[in-house]
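Take a look at this single chain, the form predicted on its own, given in structure tokens.
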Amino acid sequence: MAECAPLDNVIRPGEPNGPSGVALIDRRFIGQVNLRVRGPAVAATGAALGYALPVEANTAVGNGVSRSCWLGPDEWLIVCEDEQRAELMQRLAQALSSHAHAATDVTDARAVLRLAGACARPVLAKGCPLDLHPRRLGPGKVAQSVLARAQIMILPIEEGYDLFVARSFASYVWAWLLDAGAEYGIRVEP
């Protein structure tokens, strides 16, 4: 992510708009699966999924169609597109119906924010205590976190980070994320 400094997206005097280093965005249509796994079955997985889940702590591995986030020793979170969460959960029942799992559709549970640009790297360290530099969080890896006080689950992408938040948490954080963007020319997209 390219660095930017918090006065480079004010509008000037005479300028109808100025650049924005951010873009928040809602993304409301992304399928969520919960999958408790141990053993055998972590194998069993990968070949509902195309590929292998994340053994290591804090990664996320995917395949274009979905994404697993590892999220502890037998647990992951499998993120895709809302229309292929019903395939997705019904391949899982299918590989995993010889072994002792829980698939669990968690869609409703969190809303999915994401955050874009040159500068949603400082807009986010503004509220999270993590270190955000790509080298220790960047794509391929995934954390769990607080934003400005709200739990969040944080998936790097390549354009800046997909941000897992409780629903009932998500108007606060994307309150929050506007005020925090604010000086960086923030822009709200569909």
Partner chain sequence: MLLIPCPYCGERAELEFRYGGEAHFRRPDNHLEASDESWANYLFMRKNPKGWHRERWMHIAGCKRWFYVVRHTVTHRIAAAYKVGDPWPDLPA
Second form
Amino acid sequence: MAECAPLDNVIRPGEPNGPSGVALIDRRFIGQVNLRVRGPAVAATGAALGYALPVEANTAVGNGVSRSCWLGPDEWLIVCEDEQRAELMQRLAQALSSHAHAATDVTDARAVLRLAGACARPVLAKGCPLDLHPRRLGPGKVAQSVLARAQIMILPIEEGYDLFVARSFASYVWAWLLDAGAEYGIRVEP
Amino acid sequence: MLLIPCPYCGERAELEFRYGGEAHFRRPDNHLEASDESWANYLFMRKNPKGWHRERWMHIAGCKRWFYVVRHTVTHRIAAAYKVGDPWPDLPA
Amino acid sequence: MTQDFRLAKGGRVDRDKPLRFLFDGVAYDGLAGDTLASALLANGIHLVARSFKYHRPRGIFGLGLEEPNALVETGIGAAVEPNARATAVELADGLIANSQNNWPSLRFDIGAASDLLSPLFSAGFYYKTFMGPAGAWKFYEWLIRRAAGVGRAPDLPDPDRYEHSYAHTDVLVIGAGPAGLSAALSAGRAGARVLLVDDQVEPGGQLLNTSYTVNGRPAIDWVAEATAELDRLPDARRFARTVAFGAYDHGYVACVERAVPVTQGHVRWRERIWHVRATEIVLAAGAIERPIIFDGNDRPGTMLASAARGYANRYGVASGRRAVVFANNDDAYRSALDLAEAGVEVAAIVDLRPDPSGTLPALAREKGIRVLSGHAVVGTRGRARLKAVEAAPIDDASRRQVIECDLLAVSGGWNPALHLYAHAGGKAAYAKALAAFVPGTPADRMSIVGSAAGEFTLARCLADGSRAGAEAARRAGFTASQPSLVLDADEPEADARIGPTVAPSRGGKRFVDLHNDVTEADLRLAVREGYRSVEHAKRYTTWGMGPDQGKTGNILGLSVLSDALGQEVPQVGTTTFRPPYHPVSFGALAGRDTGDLVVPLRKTPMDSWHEKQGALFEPVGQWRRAKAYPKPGESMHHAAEREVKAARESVGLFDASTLGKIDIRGPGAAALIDRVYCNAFASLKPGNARYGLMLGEDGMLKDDGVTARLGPDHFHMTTTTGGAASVYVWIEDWLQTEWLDLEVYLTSVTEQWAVATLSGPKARQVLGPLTDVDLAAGAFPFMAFREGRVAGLPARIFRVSFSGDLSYEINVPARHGLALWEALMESGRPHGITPYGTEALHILRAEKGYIVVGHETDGTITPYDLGYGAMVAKKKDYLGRRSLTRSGMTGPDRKHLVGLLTKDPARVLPMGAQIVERPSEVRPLPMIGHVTSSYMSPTMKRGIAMALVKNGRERMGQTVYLPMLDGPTVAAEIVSHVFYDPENQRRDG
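Next up, the form predicted in complex with its partner chain. The previous block was the form predicted on its own.
Full complex below, order starting with the chain above.
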């Protein structure tokens, strides 16, 4: 029987194992505005943003300043740099002043964790029941679902995902992802 | 685990939803004048059929919309899902 | 030890890779590619286990997951895995395996004495014997559990990791035999995403165990080519070592994959559960060979003919030197021919059929194998190993002949493996010609092919599989044209006739269910005793209820019942297959849901401060909240007492960030708020806040909280910590389905705001220097809301109170929560500011008589019960209003919220204690209420309690009694539940 040291079965984060592994990145503060509008206010919002709000389910559209993620038939999450959010709020307030709407700054309500690398998909697939095939959830798409026991919004990036999780769940999801990614040699990047 | 066709987001795992029981039971008109009996019916009496059932679901981890599903309570087959205000699809034979 | 029974050539084992393993402490050699079973057989070991009930010696019986006998324990220490099938344990260098359920040893097992007493242990024995005296069952059970049984689980923590993953596919193919492989390939060629799962190490299914050819070449070559092509497809995946153990709703199939065994250190993960969601499922799970019921049919050395054939063809192992094949069908002749080809002497084929005459019997005879047609095996000889069988003509047991042999290969035909089909809702139909069940009604999203569908020729398996794969792909939306598979399987034609599956009896032991030691006699006894339903007979005898789920014994038992009941098999019915198809370890089911990852631990923005202070935490839902901040040497109760005093006499600071918060906006917002609370809100002016009571439609209190009006169409609602999600869902429900007239938008902002509550007479002095908001009582009165800056941070301040003293709830964006907290602590230092936790919070609010939803309410309590009747609006409509006038909602039977003061002021009543009117009545005493909250009050310097008591408000001043579990009954006086500052002077000042 082969000898076995006490920590042989502990997988160390950063240990190379997968083909190119996966990285976990805390994106700190990402500006987030929750927008709820209906009817003509949708078009008015588009004028303020410089692009039309996506009305197709599970899609995200943006420009250099912001990206709008479809959350529901009258709800979007508009994502931008943290520094841009005050200006975005102001612009929305102006554009929607004559429409019923709710533009709510929820920047502090969610953490954004980036899971990047070739193995991001199998790591996420350990706890998310969504079909993550690039045909179903690739760039240009967005999805809300669950990851293990937390609700998440998933915004695919070139090779990986930005995961939006409620602030109070962030440390749980962080620990969960590190543990899930251990198999693929997950590393934490700044 | 059911695969529930959210009319807004598409087919999703049951994990993402919250069940709301029987659909389309009607709140009595002029409810403040409703008889004790009709009010109790509204509050407490549900069909609980063995077979096709119209029921309410909310996509809590998704679009947060309430909607309706026609589901068979024995086979769990889902025949239709529809939005609030949509015409009711027929129950399968 | 040498592998005496390893054939000189053949098999898919790697003869250049010897592996050494231990079984019951003895070292043996095997080869890479072996299972534990094949390696043991290569060393001539048949006896590997003692049976469940009678401790009879048992040998290896099967080839794979169907194995009923060879349950062993693998590994050592914490990594022990009990009840592993030796036939499914992949051999690895250094493998340690041990037999189970014997003492002191496998060969000399004391428990085997129970075999001598076996006439006692018939079906229903426990029910009849261990009836009394009362309480004795616990002892009997201990005894029985020791005597009967399987392996023992290790009691050390499991050192291994277990994983879970979701997988999605257009076509899931279960089984990589000829049907499954061709199905996967044709679905893959059509462009569909394909997932092929198989429990074996390599694909091929029965082609690994047999000697068929495809297109004129060994079938296994075709397997290699087909697999290689499948692996080249970008969207095809194969999971080997993976058992599909349950088919559930809507194409959801649960599978468990076991890791490749390693010889150095530990595996990275030991097992992985795959949650597969498939648009279409092709079930190609194959078939399981059926044994025959005959006297002494459990003697080690007796095994399924297909297993003996498989050990020879796949592992290069002779399961014996001299074999007898006992058959009722033509396929058994293939086994006999393969055994003969491998060099095993086939002494005879004993065929129950009177006239086996097809191509295969002819071939056997050609090879010089003696065929005893119309014969049966009527007995076996040997103890721990078969030495001979007794065979006789079916109709004349006296003409017995003894045939020496060390292997008895039994074949009673094949049973399609329909377990997953049954899980998916399929109802099987009985095919009399096959003496087996085949797919009947359609199952959701599932097609069944190959021998699982009762098609036993290779040509049909290949053709049907290919067609089913293409059709499944088409149904999943993939119609790309594709070259079809052209396969030609040459195989001698088999006679499809199946003989009986029960041999004549001479009174010996005849097992139906080898695993649970259920005999034919047990089943017949069950019928005689009135258990005529198949489900009842099953439970009475435990037939088919072992971990093998009757894979080899189910159909045999049905034929016995059919005979005993005088009914055809379809009338007898079948038992229900339920998941799992094969046992799944608890470790695999738990996955990584262990330790800190079991449930999320939600933390507030100030959590790190509490932790640094050494706070005691308590779980509140998924949140962890600081319960108290004990100083060194201080108990939780003393800390809470000190914290309460500070909040009453100077100032305390509380982390209220967990409160549910909903931002409500839109032209219909005011109307919405007015409809969801039972008290008036329409008159609430911007800048003010109000405490609201939310009722369910049944009129019972659902949630409560303070809602502030930020603007004409803009509200900030707070909910209880536990009610945040359900209140959001509840209001959205009304907005989306009933109140389509209201345009209102809800946004959950629970996580956006950190909340610090300053409480106590010095609160104003602490906050004043930090803020630009005018805190003067006149400028910022009780129940007002102001926006401004606190410590330079943008803040919303609510002047509300849950303690009964002057109090400010300060909300800042969550990122600033810690900074706010530290600034308040710094500013409060001259005033002796004291952080307080949830224990102090509860004491403070109980002193003031404030309710907590879930303590003072339980879903049966109305505002009137709580004494909040004056708050309930008289004119407006609101949710739950109609219910408040239902009969039974008023009157002397309602329970009212009251206070209780024990006669002994030092006494603190236990929460939940029941209240009675008179302590001396005959039991059971009528209960009139219970204690909902109870604390030692530092402010009142005595025990105080809140309680719900029947007609309590009419009982003010009365004495009631609380019987205790652990002491004399306690007397208490009913008083008002507001103990502290009933005039609200301190709160509003």
